[in-house]
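Here you get one chain, nothing else, as structure tokens; it is the form predicted on its own.
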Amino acid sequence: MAELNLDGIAARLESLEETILHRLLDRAQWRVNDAAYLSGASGFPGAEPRSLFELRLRSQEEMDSKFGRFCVPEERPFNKNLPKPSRTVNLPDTGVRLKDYDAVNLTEPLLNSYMLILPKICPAGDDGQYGSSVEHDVYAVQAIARRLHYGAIYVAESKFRQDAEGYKKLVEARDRDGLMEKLTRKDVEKKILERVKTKVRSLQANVNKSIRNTVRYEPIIVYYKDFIIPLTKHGEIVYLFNRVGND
């Protein structure tokens, strides 16, 4: 089936990259904003203790629930007790091996590593800009959200067609340095990296910085080496050891 073809799934993954390198530099037109990210100070009178960001974020992931957007496979919530779905939703086979899809659900770690790019792409300081800011972060979180658990669960299932026998063994023996090693191709990791930095200079270069900010390309190489490729590949893992047909 398409989905499961490690070209396809590549030039997809590809695709959700553009988008999360636009939503970055979005984010990046406004400071960092410190204030739309403190416990308690989101500015709605009687509003649980949650900053701005998270009560905006809630509030996507509300909507979108009832749409029926986290009945796909690579769309996890980042909150938990959302709206059932008001939709009926049907979804074609896609070849997915999971009783829960939840199994692999990558958002807590992503929000850290989020929260630390963020001064780094960022003007620093406050303009006051607060909801756009939030606004652009819930858009670029679910971007990465959707890259992430898109690469881990069909890139590991795909492999994982490739060599059922051999993963297998390494799934049973709980082996995940193993996993890791058979999961990893370094080449075309440095690929990502080259074609990341090739597009952040690209969507910059003609742009008027009288009136927008760049961004240099360092941080989110660093972000894309350090953070959303490990974690991908972690993901590969939590998925063959939750896959349904590992027995």
Second form
There are 2 protein chains.
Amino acid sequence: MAELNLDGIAARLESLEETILHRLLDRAQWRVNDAAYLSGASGFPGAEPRSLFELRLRSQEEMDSKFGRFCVPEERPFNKNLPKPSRTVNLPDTGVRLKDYDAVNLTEPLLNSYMLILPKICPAGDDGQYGSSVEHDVYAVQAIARRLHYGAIYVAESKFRQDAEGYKKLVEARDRDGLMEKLTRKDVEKKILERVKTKVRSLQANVNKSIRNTVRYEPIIVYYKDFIIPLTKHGEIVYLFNRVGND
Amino acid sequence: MAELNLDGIAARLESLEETILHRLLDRAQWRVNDAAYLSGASGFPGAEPRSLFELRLRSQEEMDSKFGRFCVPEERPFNKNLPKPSRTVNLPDTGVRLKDYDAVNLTEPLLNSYMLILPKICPAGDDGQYGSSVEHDVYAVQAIARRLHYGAIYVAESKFRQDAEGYKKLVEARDRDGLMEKLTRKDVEKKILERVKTKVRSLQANVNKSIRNTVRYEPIIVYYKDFIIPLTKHGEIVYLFNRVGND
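I've shown you the form predicted on its own. Could you give me the structure of the form predicted in complex with another copy of the chain?
Starting with the chain above, the whole complex follows.
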């Protein structure tokens, strides 16, 4: 069960980082385009109050659900009431011990935070390219969601296995502060932030700035520091509360 | 009409290059996974002879079509008989002079060529992650298709406007060799290949090679040289044959 080795998990998280950055840099080729996120401005008759972005995300997830995406623990959907998979999906034992994978679903705070980072990475204004904007939004939020849930679920399970008794006691005492302290690895967090900074720069090192919008590393670092890292830890705690007793 | 300025078009092509490379590098995180491209191995009951990749591409394009993607000249679909757009799409005059945008549709040779590059960029073998593989295939072929059709259509229209009489004569004489000679700009082609090589390297400069598969630049250069560039020029000729007389 390679997934439950902490080094293996850290490696997977690092690889998912690249994909998140690719997708944010691609989204940043379009303007913010507020209209794509406004209720009733989607261009789809009768779709109010849903925005074009909401419609696109739902449509993507309906397709993904039929293809079996949400049978995977780290793929948690943004929408409810999606169609069942029409495909047989055979997964090996992942080692995840949750009765319902959606017990750890961080998509709602993710969406809120994504709307905050968008104007910090995209040029201001409206270029009319709403379809392309929301297409790339969906790719980006799905990549972020995969990283968040993978981190929350697998990191927590792996740490739990290192000290099942210790975590169990804290969960039973409902000691969230104690859990947070036990989970936190400041050195790892610092390393992630340094790595993201280096990558945002090197991914854009040979970009022709007159034709491609470049993104500063600062908002992405802040996003990791204030959102991705703390929300992953919050997810770890939720995992542990739902995990204890499922052996 | 900024689209019809050759420098503006070259800039757009250069920006699309980055997106293609991001997507190929992301796909290369999974193994080749032959089963995803085999008839009747999709896991969808009754879907034979279609492969998982074919099913995913069709499903994606059905969604995209409803969202209006194929109203855009450079977005040409891989599939036929797609649903009509359910959204109102208002495009400015693109300057493209084609009666049917699908007169220039290069998706069939694109798919064939993509299946050839896949084993050159992905690690050999099977990791069972067919869903993720085809998801990233679809992202990659759509990015390549956008670049090919954008190049073929807009470059040809722009060149045509520089010497409408000259191109018209060659088209009327069915002189494909003469058209190819008139269209070709060897210096630009050389520059593209050098740029792609530099980008493939710099995009991966800070990647941790022990956890993320890296891709050599050679197969991507060959892909541009033997496929993307010549097929774009073929598309330009097709455009010109369909364009003459549509003023």
